[in-house]
Structure formats: C-alpha cells, structure tokens
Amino acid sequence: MPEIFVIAGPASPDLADRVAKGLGAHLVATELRVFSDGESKIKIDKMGKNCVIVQSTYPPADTHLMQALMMAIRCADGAHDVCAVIPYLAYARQDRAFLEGEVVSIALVAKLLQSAGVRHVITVDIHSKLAMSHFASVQNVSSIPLLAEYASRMMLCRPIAVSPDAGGADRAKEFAKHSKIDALVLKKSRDRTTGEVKVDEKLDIDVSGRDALLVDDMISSGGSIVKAAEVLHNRGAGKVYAMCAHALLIGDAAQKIKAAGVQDIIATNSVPGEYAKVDLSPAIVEVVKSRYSSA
C-alpha cells in the first residue's frame, strides 16, 4: 500500500487512532479552536499524498460537518487522494423531497464534500440506498457482523433478533443470520391524526423467556425502542437489549429506554460515549486497505 496519513477529526480522535494503528499509517492530529460565537477553526500541520480523514458528523451535525469540510479542503491542497471516513453521516435521512419545495439535504452534503476535494466517502450503515445514490463515490460498511460478534459473547437465554418495525427487517434478519438465531419483525403503525405510534402485540414468534436483541441502525429519540421493549416484556420476554450502529440518544433518550426495561444499550463507536462498546475500526481498516491496495 502507498503511504497513508490518517487525519483525526475533532469528533472522532479515538476511532482515528484505532484506524491508523490498524493500517500502520501516520496519525495526524488536528488543532481545533472554537470561537465564542461557535465558529470552528481547523489547523493541520502535516499531510501526505494520501489522506484519510476520520470525522463522524453526529450532533452538533452542522459543526462536525463544517469541520470535516475544513479538513478536506486543507488536505486537498497538496494531497493526491482524499478519502473521508464518516461513520455517522448527517442528513442521510433527508434523502428525498417529502414535500414540494424541500431541499434534498444529503445531495447538498455530497456536493459540498466533493467540492472540498473528497474523492471517496466511507460510511457505516447509511440510512438508505437512495442516500448513497447522491455520491459520486461512496462505500457503505455494515456494522452487523461486529455487533453480532459482540452479542455472541453475551450470556443470553435463547436469544432472538428483533426489528422495531418493518423498515429494519433486513437488518434484523442479517443479524440473525450471522448469529444463527431467530428473527422477529414487529408491526408498527402510526395514527395519521394524532401521530401516536403503536406496536402490534400479536407476535409471529413466542418470545416467552427468551432474551431479545432489538437491532436498529440508529437510536435517536428512543421512541421506537421504548414501544418495542414494552411489547416484548408484555409478551413474556426475558432480558431486552438495544443494539445499534449509531447511538445518538438525544436528550433523555437513554433514561427513557432504561425505564422501559431495556437491560443495556450497545452501540458502535461511530458516536463516542458510554454506550460505544463495539469498535468499528477493524471493518474500516479492511475497506481502506482494499481501496489503496487496488489503486
């Protein structure tokens, strides 16, 4: 492989360090200054011909995205190749215009990154294939094998993978396949008038006495996880765990989830914090190696 410089973004210093060690690459720290009005200023002293920026864009999304753009344009000034590793990619849920006149925000993010000099984006469990379609060159990494490996070391009683809704069915089934366990997809509905979310308590599989692993791509407000946990407990499930790639956990989401009887929240380190228990770096390292070894 050619010589690689891993640029550690302010949002992801630990993950960047792990990626650099996995690649045997140079780790370059960024110097961040935040002014009283909230503006960021980035300084990068050392770069090479091949720069891999590691910067997740979890909340505050705009700040972390702007920092990523600053890093990219600095690296592009002299680098032959700039690759951006953005494990949590902000705005990926805004992948289409739901109402007339709306901006497709992820399309704007893709254009901004490209304009800043990013030639390739590596992300983790992006919200949809449609979101990916707005990028000229992007690769999506699945966290499912790593989450499943973590779950295999847990002391579980006849575990079952559960998707909180139909939208995550494929994810739960993939997790179940890796773990060689059953999968269950809950039926969620929303009242169009009140907006109230309900989960059907009639389940396709008996969960009595079985430990349940609620598998999702991200947990934001935690509402879906809370509803799902309540139904599983009502149907006699044993311990309930929440597993996801991106634990945003806005506000008091974690407390609400725990109050609903969820034993623990297990997430990757795409978002640093108490629940970042699964390291993404092995998967990211393999993708980066593949990119540069074939270049």
Given for the second form:
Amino acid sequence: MPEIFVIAGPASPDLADRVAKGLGAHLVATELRVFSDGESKIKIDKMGKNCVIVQSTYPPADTHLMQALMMAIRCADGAHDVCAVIPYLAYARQDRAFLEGEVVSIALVAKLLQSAGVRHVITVDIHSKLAMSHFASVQNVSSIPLLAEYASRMMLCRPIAVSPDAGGADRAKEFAKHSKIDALVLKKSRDRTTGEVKVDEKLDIDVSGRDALLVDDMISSGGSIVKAAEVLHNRGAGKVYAMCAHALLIGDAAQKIKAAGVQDIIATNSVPGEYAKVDLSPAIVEVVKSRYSSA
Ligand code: R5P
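Alright, leaving the form predicted alone aside, put up the form predicted together with ribose-5-phosphate.
Below, the chain from earlier opens the complete complex, with every other chain and molecule after it.
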C-alpha cells in the first residue's frame, strides 16, 4: 500500500484517528477557526500524495460540508489522490425533484466535491442508489454487519428486524439475514408538503411478545421511529430498540423517541455523541485498503 495521510476533519476527529490507526497511516490534524459570522477557516500543514479526508457532514450540515470542501481543495494542491470519507452525506435525501422546481441538492454536492479535487467518495448507508448515481466515483459502505454484530450481544426475546418504511426494506432484510431473524417492513407515508408521517397499523407478521429492532439509515427528527414504535407497541411488541447509521437526533428527538417507549438508540460513530456505540472504522479501513492496494 502507498503512504497514506488521513486528514482529520473537525466533524470526525475520533473516527479519523481510528481509521488512521487501522490503516497504519499518518494522522494529520486540521486547524480550524470559526469566525463570529459562522465562517470556517481551515489550515492543514502536512500532507502527502494520497490524502484521505474524514469528515461526516451531520448538522450543521452546510458548515461541515464547506469544511470538507476546504480540506479537499487544500489537499488537492499537491496530492496525487484525494479520497473523501463522508459517513453521513448531507443532502442525500434530496436525490430527485419531489415537487416541480425543487433542486436536486445531492447532485450539486457531488459537483462541488469533484471540483474541489475529490476523486473518490466513500460514504456509509447512503439514503438511496439514486443519490449515488450523481457521483462520478462513489462507494457505499454498509453499517449493517457492525450493527448486527452489536445486536447479537444484546439479550433479546425472539427479535425481529423492522424497517420503518418501504425505502429501508433492503436494509432491514440485510440486518435480518446477518442476525438470522425475521424482517418486517412497515408501510409509512409522508405528506410532502406538511411533512406529516403515517404508518399503517396492519402488519405482515405478528410481533406480539417479540423484541423489535427498528433499523434505519438515519434518525433526524425522530418522527419515523416514534410512529413505528407506536405501531409496534399497539401490536403488542416487547422491547423496541432503534438502530441506525446516522443519529442526527435534531432538537429533542432522543427524548421523543424514549418517550415513545424505545429502550435505547444504537448508532454508529458517523455522528459522535452518546449514541455512537458502534465503530465504523473497521469497515472504512477495509474499503480504503482495497482502493489503494488495487491502485
Ligand atoms: C426516510 O426515508 C429515512 O430513511 C429516515 O427514515 C428518515 O429520514 C428519518 O427522518 P426522521 O427521523 O425525521 O423521521
């Protein structure tokens, strides 16, 4: 493998450290100054020919994205390859124009990263395949094996993996396959104008007395998990847990989720914090290694 420099983004210093250790690469710190108007200034002193930037773009998404772009343009000035590890890729949900006139934001994010010098993006549990299609070179890492491994150490009663909506069906099925348990997909609908979420109470599998693991790519307002947990409880489920790659948990989302009877929130360190219980670095190290060993 060539010499790699892992650049620790201000949003992901711990993850970058773990990735650098796993790769046996140099860890480079970024010097960040945030001005009173919210603008960031980034300084990176040392870098090499192969730079791996690690910066998750969780909220404040625009700030973290801008910092990633700054890191990229700095690295591209001298590096031969710039790869960006962006576990939570902001704007991936806006992968199409849902309503006429809407901007496809993820397409813009892809263009910005590319023009800042990023040749390859590595992300985690991206919202959709369509979001990926806007990038020239992108790889999606699944956090499901790591989440399933964590769940295998929990004391659960006849567990069932549950997707809060049809869009997450493959994720819950992959989780169920890893854990050798059943999968259930809830039927959720969201009003595109008001944002109101509804979940059909009719379920395809009897969940009574069974512990449920709600598996999602991300938890933002918590609305999807709260609705799903309510339906599962109404149908007699046992303990309900929420598992996801990206626990954005905006505002009082965590409190709302707990108030809805969810025992715990288990997330990865894509977003640092008290729910970051699963380390993504082994999966990221593996894909970075394969990128550089095949180069
Ligand atoms: C939706 O399709 C996603 O997979 C998540 O379920 C959703 O974005 C979570 O958002 P919130 O927590 O605001 O319901």
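Positions refer to the first chain, counted from 1. Quick caveat: nothing in here was measured; it's all calculated off a predicted structure. C-alpha atoms forming the largest set that superposes within 1.5 Å between two forms make up the rigid core.
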Post core alignment: Met155 C-alpha displaced by 2 Å or more between the two forms: no
How much does the C-alpha of Gly101 shift between the two forms, in angstrom, given a rigid core superposition? 2.5
